Structure formats: C-alpha cells, structure tokens
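Shown here is one chain on its own, the form predicted on its own, set out as structure tokens.
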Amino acid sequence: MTITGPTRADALLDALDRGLPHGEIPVGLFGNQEIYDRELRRLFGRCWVFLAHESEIEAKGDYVLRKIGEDSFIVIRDEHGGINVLFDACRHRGVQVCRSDSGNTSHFRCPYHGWTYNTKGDLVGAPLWRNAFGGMPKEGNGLTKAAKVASYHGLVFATLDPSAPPLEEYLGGMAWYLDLLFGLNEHGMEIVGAPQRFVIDANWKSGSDNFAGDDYHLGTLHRSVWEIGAFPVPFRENMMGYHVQAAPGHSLSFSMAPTEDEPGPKFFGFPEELVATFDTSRISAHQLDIARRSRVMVANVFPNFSILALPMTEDGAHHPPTGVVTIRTWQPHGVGQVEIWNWFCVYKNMTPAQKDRAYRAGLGTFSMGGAFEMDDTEPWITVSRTGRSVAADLLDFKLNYQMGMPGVGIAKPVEDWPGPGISYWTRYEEGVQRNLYRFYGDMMRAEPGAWPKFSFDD
C-alpha cells in the first residue's frame, strides 16, 4: 500500500497560513507546478469566473470563445435571448467544435464526424443518423454546460461548480462597488473594439495582486507617465484615498479627493457632459459621493477579474486626460505564463467622439502597447522567475506584505467608511492583498462542496 504524505504544495499553503498574520507570503506560490495544478481545479474549477460582456453577444446567435482556467467555453446568446456557456468539446470524441474567436451562427458542427449542436448546445443531428445512431436519444448528448451562469451589470460570469453560491452572494460587498461604477446611469456600459490578448512569462496571480490595490508601485514603476502628462494627479495626492476589503477575496482601492470641492478630476475623469447624464437615483447618496470624489478606482474580483477606471491620455501635448474604463482577466496559461485579456468599456450614451477619445486614451496607456502595461509586466516576469528559483526554495524566501499592519506605515482603519467591507486610509497599505491571499488559501484547502465565508460579518 502506498502512503502519500504532505506535498510541497501542502507545505507552501501551510507557510501561507503561518505567514499571513505577519505579512509574509512564500514566493513558491508563484512558481510551483503542483500549486498551479491545484489552482486550476480548486479556484478556476469552482469560483465564479468572468467570461464576457453582454454587449459582445447582443444578437441571437452571437458568440465568443472564452476560457475558464485553461479550458475553452463558447459564450452564446440562443434563439430565445438566453446566454449559454458551453464546454467546447464534442460529446462524440471530444473534438473542439468552435474554431473562431467570435461570430454569429445557428449551430456548431464538429469537423470530425459531423455531430451538430444548436445555440443551446442541444444535439440536433449527425450524418447518417439512422444507420449510425438510430434508437439512441439525442437528449443527454448535447454540449456540456457550465454549472451556473449569471450576469451583473452586463458582466457575464460562470462557474463549473454546482455547489457555488449565487453570483451576488459570491460578490458580497463588491457588488456595492460595481454598482457605483457600472450603475451610474440607466444606459449601462458596452465594450468597444475586440479584446486584446497577449501572453507574458509571469504567474497569473501577479495581475490580481497588482489590481487588488498595489498603489505603492506607482511612484517608482510608473514615474514616467507623470513626466509625459499621461495622468493628471501628482503621486503624493494620488496616494490619498482608501483601500477597501470589500468581501473575503475581493479588494479595491480609491484615489479620492478629501472633499468634492477639491480641484482635479471628479467621477474618474469622465467628461462633464457625460457626468450631467448620470441618473444617480440608481445608487445611494454614499455611492454617489464616493464616485464624485474618485479619481481612480482599481479592483479585483477573486480570482482573476480586474477593473480600472481613471483619467488618462495617450498624448498629453494634444489631448487632456479623459475617463478610461478597462476590464481584464489574468488567464492562467501554465505556471509561468499568463494570457492577459483586456477590454475597454464606455457608457452606451456617450457620443461617438467621447467613445473614440476614451478608447484611444486606453490603447495608449493600458493595452498591449500602452505605457502603463509595459511598465507593469516586466517586473512580474521576474516575480515568476523567483517563484521557480531553487535558491528561494532552499533559503525559505518569503515576500513582504506588511505595509499597513499595526505599527507599519501611516495607514489607519476607517471606522465610519460608508460602504461594505474593511477600509483603510491612506493607500500606503497592503491589507487588500492579504485579503486576496487569505481567501486564496481558504479556497485552496476547501473540500468539494464546502466554501469559505463570503462576508466579514458571518
């Protein structure tokens, strides 16, 4: 009989549990193959994962091909207007049936033997059916569906785990902050352009970690964007604001003016003409106040869906900064690679000129060739390299996440924060990332069917 003892992955998760209360994280989480394999099953195989925006599949038959973990899924609007998320594998031999990133169709036909499925994934036929399969029911032989699909402000999520809680319960307090940005008017948002996709040699967690609220890197890594006038708020002022642990695992950060009378961008730098159209009856007075005073909102919905809203320009000499909203996923692509998917969002009622300006400003800053993007991705590559390092393993190398802990730095808890979650002022703080890794550790150890808490109040 073979007895299996604790593995290296177990040891790393134990080290995470021991280290987090002291602000320490083992770097091996960013480079261990066993940890990565476990993430695919226990995080991406269970959590709600962002796949698409409804505006990408507005018409019946519209579809896009997306990923949960490393696996492809077809996100398609069926003939009755419903949204289906279908595993891209024929039930006959497992062959991929969708060969395009996006399009419009009434059916998918497997190229191997011709099994054909409708937009709900139902098997509708196959060549020479009577001779080959006569007497076999089509029911039960359709494309396999994700366990649950739900949409929030047009953001389409799916989970492979039938025991997963409803999406809004999973989002917990983060839903309040999504309302604050995506619910500013009754028109909602839409995607402009196709999503950008690019692969870098880094672990997927570096992106989630960064967008959970790593603002401290701005003054060093992104210093040049101030020098060229791409971003209008000076670094010291930009660090004034709040870090919020919205719910276990979900974190965000606001750069915010002390009062609404403070000069500088308001409503994330959106044009005043657009701001005048916001129907703020849809949100609370507290949400409105936060949105009005906010210069930047950066957030991560666990595990790998990030949001950024801020005033930017790709050409400070000719165009003033304008509000840009980018959403993105950090798609796992092996333990040492991440495929970044990057979309740009605009409010549907923006003028064509406003949409074009926001899109161009986003492309020049947060995109495959954008100044911010190239800044960020280079150090993430070396984080992944250190995570795979033999020396780091032998020397028990740990990463420091102590900023904002009691006695460390100037950040203090905010007792009267009006929104859900745990808040700190200023943004010199790393509790937002500790919140991410605490939930990460809980999910990595959770037994099938069991879930960590989704609220700090439980």
Contents of the next structure:
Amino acid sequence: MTITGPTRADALLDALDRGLPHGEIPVGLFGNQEIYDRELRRLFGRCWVFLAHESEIEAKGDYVLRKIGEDSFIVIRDEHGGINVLFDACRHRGVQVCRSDSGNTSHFRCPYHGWTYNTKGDLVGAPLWRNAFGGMPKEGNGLTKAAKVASYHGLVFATLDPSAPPLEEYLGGMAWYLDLLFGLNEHGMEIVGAPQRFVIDANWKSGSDNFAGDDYHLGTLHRSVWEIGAFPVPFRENMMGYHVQAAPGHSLSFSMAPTEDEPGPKFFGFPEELVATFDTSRISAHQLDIARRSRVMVANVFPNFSILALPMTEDGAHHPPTGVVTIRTWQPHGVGQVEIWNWFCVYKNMTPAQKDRAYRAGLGTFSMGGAFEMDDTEPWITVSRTGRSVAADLLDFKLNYQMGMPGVGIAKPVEDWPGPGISYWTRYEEGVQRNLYRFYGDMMRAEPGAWPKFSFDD
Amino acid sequence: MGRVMAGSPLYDEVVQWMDIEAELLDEYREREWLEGMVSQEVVYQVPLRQTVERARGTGFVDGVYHLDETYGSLRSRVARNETAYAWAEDPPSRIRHFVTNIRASEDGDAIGVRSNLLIFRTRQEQTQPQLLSGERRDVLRREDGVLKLYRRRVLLDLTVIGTHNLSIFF
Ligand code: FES
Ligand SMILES: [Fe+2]
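Moving on from the form predicted on its own, please list the structure of the form predicted together with its partner chain.
Next comes the full complex, and the chain you just saw is listed first.
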C-alpha cells in the first residue's frame, strides 16, 4: 500500500499562494530539497532556458557546452548554419561525448566505444560497424535534441518540453523590452570572449529575484561604489524610474530621470558616437524614447536569465562611467548552490577602443572580482541558509515582499505606460518580484502539457 | 636572460620580496602593498580558463579575464575595501598565501619570477576552506632602487571559481 499525501513542497507552494496577495513568501522555497527537485523538472525541464549568444558560435562547427538545469547540452552550429542543442550523452551507454567547454569540430566521438556523431547529432559511424551493428539503422540513434531551439536578437534559448509555446509567445511583453536594448541599431550585440563561471553557496532564485528589480539594495549593500566613484547616479535619484511586470514571470526595472532635460547619463551611458547609430527602423519611437531616458535597465527572463545595462567605471579617477551590458544565468547547482555564468556584451559597431573600455568597466564592477557584484553574494548565501532553517519553519517565518503594495510606500501604477505589461513609477516597489513568484507558483503546479498565461490580458 | 641561481643575493632578495608581499596581503595591509610594492605601470591579470583537449593547450582564453587591473583599478579596489560598506570583506575572510617553487631569471632591469600559489581562505564559521591554486608569472622591476611588481599573470588551476568573490589579491 502506498500512502500519498501533500508533501512539504506542496505545503510551501500553498503558503506561497496564500501569502502572495499579502506580499508574503515562505523562505523554505530557498532551501527545500523537494522544491528544488520539482524546479528542475517543472521549471528547467519545461521553460525556455538561455544557453548562448549566436556570436559565440559564428562559424560552422563552432560549439559551446552549456546547461539546462544541471544537464549539459552541446550548442553547435552545423554544416548548414543551423543551431542544434544536443544532450551531451552517448546513445550507447550515456557517456559524455563533448570533451571541451568550446571549440570547433566536424564530429564528436564517444571515448567509450567510439560511436561518432556529426554536428547535427546524427550517428554517422562506429568502429567495425558491419560486424558490430550491421543491420541496425543509424537513424534514431543520434544524440538526443532539445525539444525546441530558437533565438531572439542572437540570444539562443532552448526548451526540453515539446508542448512549450514558441519563444516569442513565452517572452510575451518582455520581447518589447529586449528590443529596446538589443535592437537599437541594425548591427546588434556580440559577446566578448567567453563567460566567467563561479559557484557560490546560494539558491539560484536569489539572482533572478535581485535582477527582477531589487534596486532598493543598492544604497546599503553597494554603498561602497559611490565612495569610489564607480557609478554616476546618486542612490536616491537612482530610485526614480519604472518597475515593469512585462509579462507573467518576466520583470524589469528602469532608472530614469523624472524629466527628459535632467542632466545625467542617457542610453545607459553608451558613448555618443554609438548612440548616433540608434534609430527607429527596428523599434518604435516609444522604445527608442525609453532607451534614451534610461540610466539603468535590469531585467530577468523567467526562470534564470538576467540582463543589466548601466553606466559604470572600474577606475573613477581615470575613466568616466560608460555603458556596460552584462547578461548572466543563475544556473541551479543543487538546492544550496548556484553557478553564475556571466557574459559581457558590446554593440558590434563599437570601435575596438570602445569595446575595450566597456569590457574593462564591466569586468571591474559586474563580475565576482568587480566592485559592485562582489558584495551581492554575501547576503544571498545567508538567504539560502535561512531557507534551510528549521526555526524558520517552526516559527512560521515569512519574507516581506510588500513594498509598493496599496498603502505601502510611494509607488503608483502608471496609467499611460506606452509598453506592454504593468508599470509602476518609482522603483520603491516589489511587484516585479511578486510577479516572478506568482508565475513560479503557477509553473510549479502546472500539469504536464498545461501552461499558465503568458499575458496579463488573456 | 639568465637564471638567477638559488642562494645568490638576488635570489634571496626576490624570495624575501615574495614573503613580505604575502605577509602584507594576509594581514589586510593592502594600501601598504599597493603603495610600497606595486609599480604605477602594473598590469595585473587573472585570465579566464576553459577545459579543452590536450592538443589545444592549457585552455586560457585570449583577451578575457577574471581580473584585468591597472594601478588605478587596483587603487579603486583597495579604496573600496577601506570603506565601511565593503560587505564582501567585512568581516574579512581569513586568507593565507602559500608561495613556493620560486624560480627567477634576470633580463636587464627586469626580473622574471615564476612561483606556485595556494590561497587558503575561510569565511565566517566555515570549516571547509576555499582553495585557489595556480601559478604566478611576475615581472619585478627596480624603480628608484626598490623592487616593484610590474607584471602579474595568475594562471589558475580552475575553470569554475568556487569562492564567494574575488575581493582578495593574488
Ligand atoms: S558509450 Fe558511447 S560508444 Fe559506447
Ligand atoms: Fe546587487
């Protein structure tokens, strides 16, 4: 006889449902093993997950090894220029076939018995084929592919779920906001080199939660960056701007001056010669206007892909801040660990000197050795410790996500916001994070094949 | 370019320089280190590394780094650690630099020094240390009679870095 009943994970998800309308979140989400196991299947096993940028695999045969959840996938450009996302496991015994983090190849040969696969993942041969496998079809014995692969502005995503909607439908309103950063000119962006990788003892959601629009932490946690002149906008002024729930699950935040004529950085601090190439041939006048007025854009595409654009410098005494773009994934690495993959992006038509400046400014601020980011990991480590806490459970400890709810603080809904989604003025607001957790709860409960809504108006 | 023999006065001077540097860094005397031991023209780099097949070499990726510092950016880092808000290192982690296998060679004014480096680090109540192992390839240069760090390239034995930040100095 088997006894089934509500698990601890169910209880936490119930507590999330009950708490969210009041701005309360159970901390156990950040430390419970059952929740984590369910996340791997129901979020990372189903959602569109960011893997690579097309500029990393420009030539035929170029590949990088990346992760969906905890699993390795080869992202490779095949002989015909198509991008394939192949599960890195030999069909014979499950052995890893890709032996490098990146490279260029015409095939992968398994080190165990020598099954060999081409850049599309097809099985093309094995030693002494006729003796060993003569009569067995090669078709159907290739590397297993992700269910769907798509890219948007060169950002390559994949999903393991054949029932997933097309990428653009999944991104919903978020696509409009990606356009106004990645689509400002016809050249678009490229990656500098290869991603940095770090593992820290925190839960992956702390990164997504932070990049969904936790601007309020800057004044305390990152106070040192003003003391050394790394960032040009004072804390209080930087809280002016918009919080946007672009679509269920996807949130972002803009730092913007209250009026257009205010001095200070425009277009995320990009150099003027670059800004001169931005136009409305690919985006609307509204999108260009938001980009023009923005000092900072920080965003999270559910579940774990984050984007940040802002003016920074690694050496305030010698270099004024310049526009920096970092993209990253918060890759789950067990319930209590996250691997941070951090890429720097530059516009393709920047001069080599501008690219170098942007890269150095980004590296010196938004990397594990950077003045900004090195402080972030400190609190996230203890969030995950609280998430594992028995006391938190026994004492009915809940996290407060109430900022900007009716009667709490000064944030107000914006009625005439020109973009998709729900917008608030001033960034004293945590609806962006509540939006993340509402969709999270829905995905964690959705039955196989069923999907929550991707738009607020459906 | 000639090898500096162990036991020679110059070799002893280099070893002592390395030991004093480690002492300053282990004792959080970062400003003393920067102002007394580092050249204004320093290039200080920790390149990014990937796993690659043997035939492709050691996996260091051209032009991408974990740290790529000049004197100005090093000064920013030191100044940051001196603010009251450098949470990453306050309370500071306990750090010990173990520097071994020192080999020196002389080329005019410059002394090339290769050494193995092991950094042992704990924070808060951790009992498992974070370990960072690698090779330092330095160039020391005499400036007004004083040996200064002119180039440092730290080749880590890691592709994924398992420490909560790189607010430390290698
Ligand atoms: S496991 Fe790959 S060929 Fe046998
Ligand atoms: Fe932060």
